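For reference, the chain that follows is the form predicted on its own, supplied as structure tokens.
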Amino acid sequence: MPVLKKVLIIGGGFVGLNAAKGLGNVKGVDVTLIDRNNYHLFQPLLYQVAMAALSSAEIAVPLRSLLSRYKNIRILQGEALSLDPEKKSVTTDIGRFDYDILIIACGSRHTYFGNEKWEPHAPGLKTLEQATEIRRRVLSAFERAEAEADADKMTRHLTFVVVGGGPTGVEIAGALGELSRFTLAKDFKAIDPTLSRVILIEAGPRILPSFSKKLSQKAARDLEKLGVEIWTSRRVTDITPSSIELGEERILASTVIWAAGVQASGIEMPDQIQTGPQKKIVVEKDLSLKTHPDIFVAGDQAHFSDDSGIPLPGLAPVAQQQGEFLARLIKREIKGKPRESFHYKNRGQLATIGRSRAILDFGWIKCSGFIAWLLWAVIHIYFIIGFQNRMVVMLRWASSYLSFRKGARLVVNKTWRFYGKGNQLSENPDSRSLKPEIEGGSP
């Protein structure tokens, strides 16, 4: 009787999710799944919940449906706190588990290095919570500019500034163009939502520098014919709930949101092992710990480098290919079968200007418009998202996207509100805090 192996997956994002994918109903293999929620989520999208075109429900599925028939899968909600390579055991804070083999991809978190206060004025994105927080401010500062009869408070409500000039920034900042100037523009009398003021700010020389230079200059038009500005080679000094400082430069602002870099994120790891930049944790050529061959890290948390030397970059297609590769080579362990190592298969790099406009780069292949839209929405959605009904879901996306369908433009407040004695209306203390309620929790 053969010894089952115990696997213990650390996040259901595309790495946990595919791995655990291909080890599902495997003889000999008992595999435990555990993220802090209860969903996977489709990240590349996400910058849409934050322009209220889509709604949590539309990015978001929970992993117990996606896995349910797999019968050697259980999931647990829950959040890894620290890992013990000698014991084999990983602490939660819903327990200890025990492992043979740890697959660990917590993904990333935003950075804003070492400026950390800067934060809590300019949120980044890679939550749920964080994008209905970003709508939040984003659609309550045209409310203010409505009921604001100061015009100088007025433009400042009206003024939106990206901060960070690559895929996500450009994709946030294009569509708050569109927000503003097609969404938005008669559903206010005392404002015109057109005139709002939408800066992208970028450090380097110019916007998506992972591209060409002409895929680049493209997207850059394209961004100033929805109203966006471009400032490049500008470096963020300060950032202040009303004001962002750039050097000497002060833009009255009241909404900032930052995507300007990213770090790994994850479990508290041992001294010995090693960490590259972005606080990524090195790997050998199979993924897997020098030090601790049953231990494997991958997606965002992964310092990884291709046959060329060059470290690849956090995208969705590298995490799915990782969590497809590691449940092959668990397989082959199994089988006496020695490992083999990653080659990543590189399937070009995408970034949405808006509705109908896209560019890619697929190394021999460089194209922008609607043509790129089209191929965007196609590989970024169906060959990615590999939900059971992903060809329905991806139709009625496109249908609502392109037709500018009024999405989820629901102001949902941070406040627990309650109603006490006298039906007096209470407030939480605690109504500070940046992690508002989803769509569909408590009002």
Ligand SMILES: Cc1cc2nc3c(=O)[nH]c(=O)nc-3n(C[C@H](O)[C@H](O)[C@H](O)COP(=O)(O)OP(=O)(O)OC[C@H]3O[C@@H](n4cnc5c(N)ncnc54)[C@H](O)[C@@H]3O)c2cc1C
Second form
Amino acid sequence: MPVLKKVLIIGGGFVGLNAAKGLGNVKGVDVTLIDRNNYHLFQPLLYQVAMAALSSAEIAVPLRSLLSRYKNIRILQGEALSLDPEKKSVTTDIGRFDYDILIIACGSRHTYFGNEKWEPHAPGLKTLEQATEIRRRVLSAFERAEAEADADKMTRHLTFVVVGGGPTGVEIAGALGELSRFTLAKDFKAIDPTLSRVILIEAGPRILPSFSKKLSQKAARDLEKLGVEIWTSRRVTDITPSSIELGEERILASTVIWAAGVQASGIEMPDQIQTGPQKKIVVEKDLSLKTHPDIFVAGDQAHFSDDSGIPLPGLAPVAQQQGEFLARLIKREIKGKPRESFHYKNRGQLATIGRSRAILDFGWIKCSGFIAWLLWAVIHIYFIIGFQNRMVVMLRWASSYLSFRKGARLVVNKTWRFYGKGNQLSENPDSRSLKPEIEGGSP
Ligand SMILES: Cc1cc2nc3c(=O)[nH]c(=O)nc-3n(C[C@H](O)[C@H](O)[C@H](O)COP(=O)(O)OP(=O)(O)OC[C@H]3O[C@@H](n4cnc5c(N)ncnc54)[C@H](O)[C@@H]3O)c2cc1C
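Now that you have shown the form predicted on its own, what about the form predicted in complex with this ligand?
Every chain and every other molecule in the complex is listed next, the one we just looked at coming first.
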């Protein structure tokens, strides 16, 4: 009888899910997967939840249902807090867990480059809570503008600023342009949503720096057609609840969205564990730690350099391939086979602009416009987890393409109310500590 290997996976994102699937029903392996959420989130479509095109349940699936067919996998909802490599254990808010092999894949989070006080005024987009909060702010801004008599305040409500010209910032700005120019155009009486300003701010000389100059220029033109103003080579110096400053310049805006900087998420680790840029953990060619070969770190949380010495980007295919690689490595090791190195198969990159345009760079083919968008849509539908979600998302996109309507335009309040004594409606005293409510399905 082989000795049972205890594999502990922290994080049920692209790495964790694929590693767990690869180890599912494998003899001699006992897997525990711990995630702070009970679902796997398809982050590439998070901006569509923030921009009211999709509902939360369409891009997130309970981990339990995804892995229910594997008898050797235990799933727990909990937050990993610290790691003790000497005792081979991880402390979480639901207890301490021992391991023989540990996979850490907690992903990444936003950084405000030392200005963390900006976060409440300019939320980032990494989680479902943040997506629903951004949606609440955007839709509420139009609602407030409709009720506003003062012209300056109305203009402030109708000014939206997105900070960061990478793929996420471009996707948000494009969707905002479309929301104001088309989706909401006829929904209001006092205001004209088409007069809204959407400003995309980028510190570098051009948006989408990871794409070729030509594709980046094409994306900029497509954004401008949707009414987006692109401000390059500009640095944010301050953000308040009602404005954003770029040196001497001040823009009055009720809604600012942060898509500028990321750093590795993490748990408390001993000092000897080496970190690189963006606080990512430096890993060896087999994704293990130099000091602890029984600990692997992968995905957005890892700093892995390919053969040419260039660090791999924080992309879903990188995380997915690393998760699959780790499952294979563990299975080989159980059979006494030596470890191999991880090699990333780069299949290219995509970014979408609005409802029907995208840019695509697969190395051997580069294209833009509607064809690129169709490919983007097919690839995303293929990779969304769950048959039902694929069908629903496909129908939603088809309907939104034909009608310009967006399905999830509900403002879900940050605070919730309850009927207290005497059936009086009052604000829940604990509501400030609550996460925004997440709707369960399509409205
Ligand atoms: C808005 C947005 C758009 C994107 N668009 C694209 C795109 O178009 N194409 C593309 O290739 N990539 C895209 N990405 C990047 C891609 O989603 C990430 O590279 C990928 O999700 C990384 O996978 P991961 O497994 O490393 O981390 P994640 O998928 O982030 O998973 C990390 C998991 O760890 C859990 N976790 C975190 N901390 C703890 C803790 N302490 N304890 C327990 N659990 C914890 C989290 O809940 C999460 O489930 C996008 C990302 C974002 C945010």
